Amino acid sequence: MKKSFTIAGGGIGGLVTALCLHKNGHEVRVYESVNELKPLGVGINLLPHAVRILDYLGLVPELEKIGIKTSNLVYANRLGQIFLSDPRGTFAGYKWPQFSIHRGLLQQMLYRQCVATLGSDKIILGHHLESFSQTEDAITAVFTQNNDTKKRVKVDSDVLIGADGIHSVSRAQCYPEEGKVIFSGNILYRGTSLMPPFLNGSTMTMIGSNQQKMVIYPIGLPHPTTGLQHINWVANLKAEAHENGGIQDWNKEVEKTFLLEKYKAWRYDWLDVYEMINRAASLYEFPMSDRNPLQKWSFGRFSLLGDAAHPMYPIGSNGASQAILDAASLTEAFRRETTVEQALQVYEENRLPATSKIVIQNRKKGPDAILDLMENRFPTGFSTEEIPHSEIDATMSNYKKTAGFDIQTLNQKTASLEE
């Protein structure tokens, strides 16, 4: 069944769909509000089963240039005691790596692969989504020029996607009452500095508790010359009574000082963060927040994905991996169904309640609830016999059963759409 398809939105979840559309067979356009997409946005991780895919689009040896292949992800309490070194991705003996990547890269690397694929006449930036109607035959997105001209554009096709993330305006007009996004309670703070390797080079690392946070990890590899290396880092505070969830913008830049304050305690042999923060050029804050599930996604010609669907607190590294398996799961719902409406209904069923469980698991902290298990059972440190590792690897275990990358499950699939 080849169909035309609008995607709203030119992120991470849009650009992947397009290539997995566009490799079946589909006609496939991309509308992104911004004029130019410029490597803006954190580090984030792809987990394997989101690698599967791009493996599938052939892109693991593009990912390769600009990401790490993440070895372990070590969690310590904030004292700096590890009680926790978990194999990730291909060291874990999964049959795909897991990367961390600068996301601005990513996309990046995902826009010029559709060009070059789909044409550059068919990924068209600097088009704002403002509405969609919608016939028994067709549906018509209205997209509005973000220039002084502010022209109004008409879109036809068979299928219009939404994934024009958090602040979704397609979500909007299928739930109009929805209101502003959820605030979670907690701030946080992110920035990247260039640094000496920590631990082994290629580890991500949790430290602390759900009160405070630090996550660490490298997204480049060391330079040659210098051997330092570029570190992501993102800490996460409760928010003070005077704050609230605010705009979220990843680009609001504020003072560092008060951050240094905070961790300046927490300096360990294996890891400066004090050192680590001071050495960031800037610090940008970003309010932690959701959306609610839904109890439904599709309307007729039209359905949500990526954080339009399903906006997720980043924890448990599966905001993009999951954009990226939505990305395939509605691909292979139309190879496989006959019509529009029943392909939408299965891409439905098959992805909105699996989101919906992470969503409410990682409210609950994810796999990060051992931190706080640490926290609140040693307040003053540990030895290595008191480590509860059958806790802790049950956490682990079925958080990642609940995400879709446990290794038996995963290892059995190949580089395809295959559910």
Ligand SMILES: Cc1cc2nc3c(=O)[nH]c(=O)nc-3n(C[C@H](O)[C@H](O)[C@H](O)COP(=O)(O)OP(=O)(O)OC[C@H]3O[C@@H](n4cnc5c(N)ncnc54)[C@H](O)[C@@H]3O)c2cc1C
Second form
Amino acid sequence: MKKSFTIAGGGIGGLVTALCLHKNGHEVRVYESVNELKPLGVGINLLPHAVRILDYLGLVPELEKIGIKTSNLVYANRLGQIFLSDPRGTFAGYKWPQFSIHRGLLQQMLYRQCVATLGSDKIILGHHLESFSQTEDAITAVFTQNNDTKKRVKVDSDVLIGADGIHSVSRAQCYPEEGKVIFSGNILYRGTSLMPPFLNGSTMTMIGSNQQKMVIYPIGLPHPTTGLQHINWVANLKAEAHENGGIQDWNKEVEKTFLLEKYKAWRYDWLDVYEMINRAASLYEFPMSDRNPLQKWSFGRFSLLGDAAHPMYPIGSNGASQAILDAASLTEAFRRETTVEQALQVYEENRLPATSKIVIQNRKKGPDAILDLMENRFPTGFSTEEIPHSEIDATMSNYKKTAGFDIQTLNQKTASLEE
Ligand SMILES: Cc1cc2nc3c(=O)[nH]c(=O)nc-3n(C[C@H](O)[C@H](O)[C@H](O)COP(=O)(O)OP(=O)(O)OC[C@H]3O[C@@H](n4cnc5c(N)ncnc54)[C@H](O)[C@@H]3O)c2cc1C
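Next block: the form predicted together with the named molecule, after the form predicted alone:
Following is the full complex, with the preceding chain placed first.
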């Protein structure tokens, strides 16, 4: 069934959806709010099941140019004592790697691919979705041009996909009572610093507890002459005076003085966290928020995708990965079903329950629950023989199953869209 698609939102989810649909013969246009796609954001991780879809699109060589293959996920307490090193991606025997990558570079790479394959006239920047309406035969999206004219543009197609992010206009039209995002009570402070590589130079690490945490990973290879590497980091702190539940801006810059104070004791022989914060060129504040899972994403010829459908805490490296899985599932549903409505229902049935579980798991700290386990049980540190390996392994493997990337299931698949 070949159809015409309008995608509102040119983020990771919208662009991967466009590439998957185009590869399957559909006519696709993406309308993105901003006038220029700047490399915004800092690091994200792509898990092996999402890399499988990008492999299907032939993009692994591009990922290798801009990202780093994550070899291990290391967990440590706030004293810097390491209690778990979990191999990742191909280093763990997966068919596909896990990539640590700059979000903005990934988005720009996907944009270039879309322009090269769909054509530059199919990726329309500076158009902000305002509303949509539908009949039995078509769906009409109304965009406002992001310039002085504020001209309104009506676009008809067979299908409209709302991939317009956590503050989705299309979701708000379907759920006008929903209101603002739900604030977790935690603030994330995000930065990148040029540092000498730590551990083996391709390790991601989680340190501390959910009271005060630090997530750190390299997002580029060491510079050939200086040897320094771009290290991405996210400090997770309980909100104090400056709670900011309603607003979620990925690019709000803040001062780092207070953060240095908070992390002044975090100086280990394998990584100097204080120095890393000190070296950051800039620091961004991001109130960690999500939304409640929905009962329904698909309404006739319309459906939601990515953060618009299932915004979740950025725990367990799932935000971008789940948006990519949505793109695959949506495209596969249109390959199998005979009507638009059926395809969107099947897509919803496949993806809504799966992503809702992750939203809920992430509220319970996801795999990072093992940080609290260690902090609560050994507040002053532990000896090697005290590490509760079986409890830790059980938490890790349960999360991998929930997030859909346990190794046995994934390795049976090929680089295709099949679920
Ligand atoms: C600027 C920015 C920086 C980010 N930085 C990080 C980061 O550092 N780390 C991290 O883990 N995650 C980050 N994220 C979120 C991450 O990209 C997503 O969680 C994930 O990739 C899912 O992608 P998505 O396409 O569903 O949503 P998003 O990546 O949020 O993309 C949504 C897109 O829709 C566009 N849009 C919004 N409203 C409209 C509208 N009404 N009409 C048309 N277009 C619209 C937005 O401009 C955006 O390009 C960032 C998101 C943004 C927008």
